[in-house]
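Single chain ahead, by itself, as structure tokens, in the form predicted alone.
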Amino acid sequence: MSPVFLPFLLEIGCEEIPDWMVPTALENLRLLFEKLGIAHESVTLDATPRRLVLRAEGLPERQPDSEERVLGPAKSAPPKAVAGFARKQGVAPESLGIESTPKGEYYSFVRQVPGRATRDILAEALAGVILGIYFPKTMYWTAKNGPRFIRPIRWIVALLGEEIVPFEIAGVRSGALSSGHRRLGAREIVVSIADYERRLRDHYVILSAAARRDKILSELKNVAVKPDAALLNTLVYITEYPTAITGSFDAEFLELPEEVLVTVMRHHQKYFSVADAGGRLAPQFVAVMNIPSDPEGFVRRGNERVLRARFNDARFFWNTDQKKKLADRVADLAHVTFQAKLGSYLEKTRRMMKLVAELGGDAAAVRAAELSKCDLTTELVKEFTELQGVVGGLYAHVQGEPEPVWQAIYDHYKPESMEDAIPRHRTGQLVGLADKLDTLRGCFGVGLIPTGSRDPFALRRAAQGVVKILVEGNLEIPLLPLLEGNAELQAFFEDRIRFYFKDIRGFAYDEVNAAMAAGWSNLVDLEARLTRIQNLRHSADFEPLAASFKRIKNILQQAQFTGEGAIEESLVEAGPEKDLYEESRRIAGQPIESAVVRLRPKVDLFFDKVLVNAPDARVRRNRLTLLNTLLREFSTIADFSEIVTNS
């Protein structure tokens, strides 16, 4: 009889999941399902704020039959023991086989194990799969020590073909009942795998995140919204039936800085801002509601009313803050805690000023460092924390600070991600470096080191920012001396540097390893060496020569060669050895690009014709010295023995 293959549907219905947790939860759900080991053709994942969905095609109705080998007593065991084992297996003793093992020969029996119904396997496993989905935070919703999930689970759909896969979590039984849109759909909807997505759509739930994204984008086409991929992603995962509407606000609010207005709209109201024909901020916004239409304009007017109140607050805070200059706020930082073990922001500011000077900053950079944290005492930043740094820069500008100073304050938190730009000028770059390095040195100094996924002080982001600023700002500032000899902090930076050059810049992992092995304190120099290695890799001579360097390094290590002394020319044998010696002298100090081509045939011939471990101790040492000289000549660029070769 031909095997039967069935589709599978799992929908976990719950209260609204935070939007930023959804993509990771879906991928985790996929991995947990794959771990069940049930064969399938494909898996599709979908989600809305109130449901996580996994659909799979091609699950076998039953798992295939298998064989299980059971070992019995030793061949030397008495007949009674053998008969007992056979009886337990349900066969006569003569049906048993003999199997050789490392411990001797044993009676054995191969038992046929019928494949289980896939539905039964799923019924046993799915509760564990659901509760095993990782979330940064989870909650009890029945009683303490009960099941934990990101939000209370309200319904579960679990179907294999046309049958329900039966299981239960916290009193919620699986079935074929889904739920529609919270406001517009039915509370209970009977679904099947065939009509599942259509039935949800009938009840105002667009299941596909891609479809919701496309719907929002299509409705934004006729409005000059400022692109915001992160906001779009948030809106996709906080709506089940998104619809864009355009609202307006009083043009008098445009007297406030654009950064303030956009932050209020984006972070606090989740609105897109709109540009006018000249690219400036227009007195409009686009909101995305979770219903299909707003024919009477109630939603639009409600959003306009809320935004007006938020803008009035921002204007009040802006005007209030202007009564006290940033310079007069420095002393107030003594009352703002940076970290309990590291003191106040005033103490941090003084450390930053000192560090900026050590990094070569001028008076403007030191002044920017002095004022950089003062906006933490302002009413506007207390209300809109996303604007720290930006507000300081804006206030410094209107209060007459020089352009390098206010721009450095404005930029010094940058980059906030790998996609973000570094501060625009050297002054801001130095202040940003000082800020991040002070945080890293302080936290590592008192043992606040990231572990696993925990990083409450965003130290990985700070270290990545240091790396990005040094490289992309072309700042040839040695990094190692700035880490105060802290071995853990050095190892932390090594990981961040490897990540940056491998995952962000696209260099091969062995190229990164090779270049870093020759030193990584000067990241501008490291980048230049990596580029040279990457370009050299296309040469036909490169990988064979790298393999030779690996051989040289192994020979020197096995000989425990210290590398002291100079080559004695009188001991150099005519032929391949002398050719290599003379070539090594010619290439000394020459560009590696030309040296590789010239050196490769000489090295190959040397290893082919010359015995390094010569019987004569002086000759042997001289040859080891020659190899060590070659290794040292190239080791300032990279440890080429780290390059992975085919040979």
Given for the second form:
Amino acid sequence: MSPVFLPFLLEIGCEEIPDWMVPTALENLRLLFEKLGIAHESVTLDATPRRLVLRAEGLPERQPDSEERVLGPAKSAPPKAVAGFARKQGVAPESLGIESTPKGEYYSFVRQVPGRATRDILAEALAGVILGIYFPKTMYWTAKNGPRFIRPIRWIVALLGEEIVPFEIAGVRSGALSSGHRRLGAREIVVSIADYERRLRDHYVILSAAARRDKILSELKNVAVKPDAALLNTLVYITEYPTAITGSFDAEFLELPEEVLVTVMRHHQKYFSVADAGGRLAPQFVAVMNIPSDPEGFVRRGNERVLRARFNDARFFWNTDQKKKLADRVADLAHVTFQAKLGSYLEKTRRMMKLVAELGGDAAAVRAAELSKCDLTTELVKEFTELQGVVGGLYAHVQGEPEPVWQAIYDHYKPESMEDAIPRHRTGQLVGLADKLDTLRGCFGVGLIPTGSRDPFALRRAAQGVVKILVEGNLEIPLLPLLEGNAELQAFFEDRIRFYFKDIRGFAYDEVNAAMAAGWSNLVDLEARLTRIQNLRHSADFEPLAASFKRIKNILQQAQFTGEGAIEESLVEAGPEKDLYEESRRIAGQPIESAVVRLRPKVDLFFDKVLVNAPDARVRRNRLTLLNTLLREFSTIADFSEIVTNS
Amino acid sequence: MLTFQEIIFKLKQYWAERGCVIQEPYDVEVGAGTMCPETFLRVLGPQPYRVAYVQPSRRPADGRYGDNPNRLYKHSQLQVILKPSPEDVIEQYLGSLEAIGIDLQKHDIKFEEDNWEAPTLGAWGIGWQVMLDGLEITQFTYFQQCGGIDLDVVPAELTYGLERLSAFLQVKDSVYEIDWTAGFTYRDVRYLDELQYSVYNFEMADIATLWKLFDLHEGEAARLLKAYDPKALEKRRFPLLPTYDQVLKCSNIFNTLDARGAISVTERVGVIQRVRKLAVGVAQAWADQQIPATAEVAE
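Switching forms now, from the form predicted alone to the form predicted in complex with the partner chain, please provide the structure.
Below, the chain from earlier opens the complete complex, with every other chain and molecule after it.
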């Protein structure tokens, strides 16, 4: 009989799952399913806010039969024991075999194990699979010690072929009943694997995220929305039946800074903003609703009113804030906590002013540092915290601060991510550095050090920002002296620097290790050295030479060579040793790029022909000195022994 | 069109029909409906409970002298506690919106992640803000912890912002234009509260007096908490509810001092800790008080 293969459907019906957790949860579900070790042809995953769905094709109805070898008593055992073993296996003693093991010969029996029904395996495992999905934050909803999940599970569809895979989670039994759109579909809909997606569609649920995305995009086609992939993704995962609608607002609000308007639309209302023909902000927005149409305009008008209220608030805050200049708000920072153990923002401001001067900042930089945190006391930033910095910059601008000052305030939180740009000018870069370094030094100083996934003060981002600003701002400011000798902070920075050059800039890990081993305090210099190493790597002579450097380093270490003394020419033996010695003198002070080709054959020959550990202690010492000189000559760029070679 | 008070009547009626006790507002100043004993204490322990009430909620720092169309010193929350939360709790909630005349086939409703947390109460939960045509109308929370205690039974808490909801339904751009009932607007009823409390909270509250009051209420709460004996036979008589009133007083005074700009950075963290300590103390004593003393069980 040929094996039967079946399709499988699992739908976990939930209350609304936070959109940003969905993609990871789906990948997790795939992994957990594959761990079950059930063969299948393909897996597809889908999700809406209310369901996580796994569909698989080609699962065998039964798992293949298998054999299990059972070891019995030793061959030397009394017949009674042998008979007992045979009885236990349900066979006559004559049917037992003999097996040789390292411990001697034993009776054995090969048991035929029929494959289990896949449905039984799934029924046993699925509750564990579902509850094993990782979410950053979970809840219990039945009672304390009840199951935990991202939100309450309200229904489960689990079908293998036409049969239900039976199991239960938190009182919810799996079945063939799904659920439609909350208000447009039926609460219970009978589904089969064949008609599942169509049935959902009939009940106003578009299962595929790609289809929902396409629907939104096609509806956006005739409006000049500012592209926003992250917002689109959010909207795809907070709707089951998305429909885009366009609304408008009073053009008089365009007097407010675009940054404020866009933030209100984007972050608070999840609207796309719209550009006019000239690329400027138009008094329009696009909202995405979770129903198919708005024939009477209720939804559009509702959203327009909410936006009007929000914009009115923003305008009110803007006008109120103008009554007190930023410069007059410095003292108020005493009332704004920076961190309980690190005091107020006033104290932070004073530290930043000092630090930015130490970093080489001019009067404008010090002034920007002084005003940089004042916007924390404004109504607008209290309302729209994500605009901190930007609002301060805008206020400084209208209050007549010079361009370098207001732009530095505006930019000083940048880069907010690895993709974000650094502050546009040197003044802003220095203020940004002072801000981030102060936070890092302060937090590490009082023991607030990120561990694993816990980084409540976003110190990784701060350190990453420091690295990015120093390198991309081409600022040759030695970093090490700024870390106040804090070993943990140094180690933290080493990790961030490694991450930046390796994962963001794409240098090979061994190149990064090699270059950093020769020092990393000056990041501009580190970048230059890394680029040189990367280019050198293309030369055929480089890796063999690097291997030789590793050998040299080992030899010196084994000899516990301390490196004092100069080479005595009289002790240099004619031939490969002398050749290498002379070559090393010729290339001294020259860039390694021009030396590699010439040096490599000499080094190879030296190791081939010359015994470093010469019987004569003076000769030995002289040869070690030669090698040490060579090593030191090039170690200023990198520790080449860190380069991983194939040889 | 429903007036402000009709919306309240309808919602109360709706939840009464679903088995809720309809309570009147608590008569001590609170910053949110959650702080009322009907929520804060009732969610503790295994006993089922269902309650709905309108709670005027005071947030001194949010006062705007009656000038801002959307922001109030004192707004009204309709607070619903369903303990344990029924399996169809979201359906029931959506039904309540339909009960006040919102056709959910023609309006856009979304549940957006928003986890509630009140550090001064040692309380947090998981949930959403419910958005109606882009307007946040309700905070929906599954309580997980209260007074630092993991809850035995998970209640659902629904907090409706009544002014917003009413302005939405009546299509008003300012809460002050809401028709409270025929012939009276929200402004007629509430404007002076907003104006005078803003003046008091921002300009005239005497800081030294408030600190003195804070210390007195704190002292009284601490004195009582210290006297609570979990082993006492008649521990049910112990006045934990009055103790909790003292904590609420502290919390409101703290908020007023904060609005007045009287709390420095270094003080702030400490004062929050002081209130939290009392709130957690009451919650723990209350949870204990629900369990009869051993001797009582033996009777």
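Rigid core: the largest C-alpha set superposing within 1.5 Å between the two forms. Positions refer to the first chain, counted from 1. These numbers come from a predicted model, not from an experiment.
Undergrad: Is residue 59 one of the residues whose Cα moves 2 Å or more between these two forms, with the core superposed?
TA: After core superposition, the displacement of the residue 59 C-alpha between these two forms reaches the 2 Å mark, so yes.
Undergrad: Has the Cα of residue 514 moved 2 Å or more between these two forms, judged after a core fit?
TA: It does not reach a 2 Å shift.
Undergrad: When C-alpha atoms are superposed, by how many degrees is the smaller rigid part rotated relative to the larger between these two forms?
TA: Smaller part versus larger part, rotated 6 degrees.
Undergrad: Could you tell me how many Å the Cα atom of residue 88 shifts between these two forms when the rigid core is held superposed?
TA: Residue 88 is displaced by 4.6 Å at its C-alpha.
Undergrad: How much does the C-alpha of residue 121 shift between these two forms, in angstrom, given a rigid core superposition?
TA: Reported C-alpha shift between these two forms: 2.7 Å at residue 121.
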